[in-house]
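Take a look at this single chain, the form predicted alone, given in structure tokens.
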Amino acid sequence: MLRRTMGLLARPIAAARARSFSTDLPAAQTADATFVEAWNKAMPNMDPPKTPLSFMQPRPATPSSIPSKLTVNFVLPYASELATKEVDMVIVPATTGQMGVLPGHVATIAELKPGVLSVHEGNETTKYFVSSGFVFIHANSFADIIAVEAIPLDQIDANLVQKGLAEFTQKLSSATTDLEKAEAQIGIDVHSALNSALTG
């Protein structure tokens, strides 16, 4: 029984090794041929609708040498904070700890936790508080940061942060259901991270 289970578990791993990484794929834009073919069969008199691939720019090829700058895209659901901005470094609050990203960083995907994201460009540093999200670091020295919510640190009111922390601490102590406890704990975690960002 154990041998059979181990054999079944090993199959997806072997298949994953055979699959190429996104950085190994061609940088040229390709049409979604399968979708277009199916559309033309079903609706021969109408042009096919645009797919996400038609809106995406081709990914630049991985350079042979490490560039001097990191190209960053920092987006929120409702706005783009940075679009193809060349910077020296970004430091992101990953769930595994603070992660510095420089040009030539190994391709990585990391989840963001509430904390400070700092963008370093020359002698200037711009800091944002991010609530959560993901960072996608590509081998071609591009980094895509997608946050649920973000705000520049200089726009945060320290008094409101203290007030919110006190409110959520009180809510946690008076919570009776698991849902109320979870909501209060999330509020405490976010306000504690905001407080640390302002004081640290």
The other form holds:
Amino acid sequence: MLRRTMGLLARPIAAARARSFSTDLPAAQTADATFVEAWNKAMPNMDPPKTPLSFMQPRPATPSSIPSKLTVNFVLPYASELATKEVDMVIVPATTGQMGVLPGHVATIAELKPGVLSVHEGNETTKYFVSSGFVFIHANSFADIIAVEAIPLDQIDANLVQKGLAEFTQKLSSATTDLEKAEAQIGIDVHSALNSALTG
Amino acid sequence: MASNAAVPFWRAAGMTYITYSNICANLVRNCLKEPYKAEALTREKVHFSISKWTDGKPEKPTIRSDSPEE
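Next, give the form predicted together with its partner chain, keeping in mind that what was shown is the form predicted alone.
Below is the entire complex, every chain and molecule, led by the chain shown above.
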């Protein structure tokens, strides 16, 4: 029985090795090869129309040596805060803690918690308070940070933060249903993160 | 693989990620300083404009909003 299970184990491993990881993909193509071939066979005298693929910028290939800069795209639903900006490092507030991202970082998808995002370029650091979102780090040293709200730290009003913290702490103690407790807990988390952003 | 035990507290309470994210964003917007806060409040409104079409012409659109007052 053991030998049969070993045989079963061997097959999925071989299949996984045959498929490449999505992190090791080469640069994306700019034209749909099969479509162009089929078009040229059917209508040899007309140029093939452009497909959406040709309008998109191709994904840069994963370089063989670690690049010197990290390229960051930081977007919000209403604005693009940073677009393909080359920086040295970003520190993102992931749910697992503050995560520093350097060029050559392993491909990662991280969920963000309310906290401070800092972008380090040369000697300057730009900090934003991010409400929540995700960061996608690709193997080619591109990082896409998406957040719903991101505000520079000097736009935070300390009094409102204190008031909010007190209000939600009070709401947590008076909450009855699970949903109310969760909302109060979210309020406390966000306001304490804002507080530490102001003081830290 | 990971078990279902490590769910975040808001999901355990029945909230979806998008609700959680919108609550966080609203709380952050409410803590802004004055001139920025007014612009931010306009972003908070989520609304849809729905117009029914009759005889090939749109009727007056109704605005459905996510916030409970409207």
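Residue numbers count along the first chain shown, from 1. The structure presented is a predicted model; accordingly, all values stated were derived computationally and were not measured. In this text, the rigid core denotes the largest set of C-alpha atoms whose superposition between the two forms falls within 1.5 Å.
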Taking the rigid core as the superposition reference, indicate whether the CA of A38 shifts 2 angstroms or more between the two forms. yes
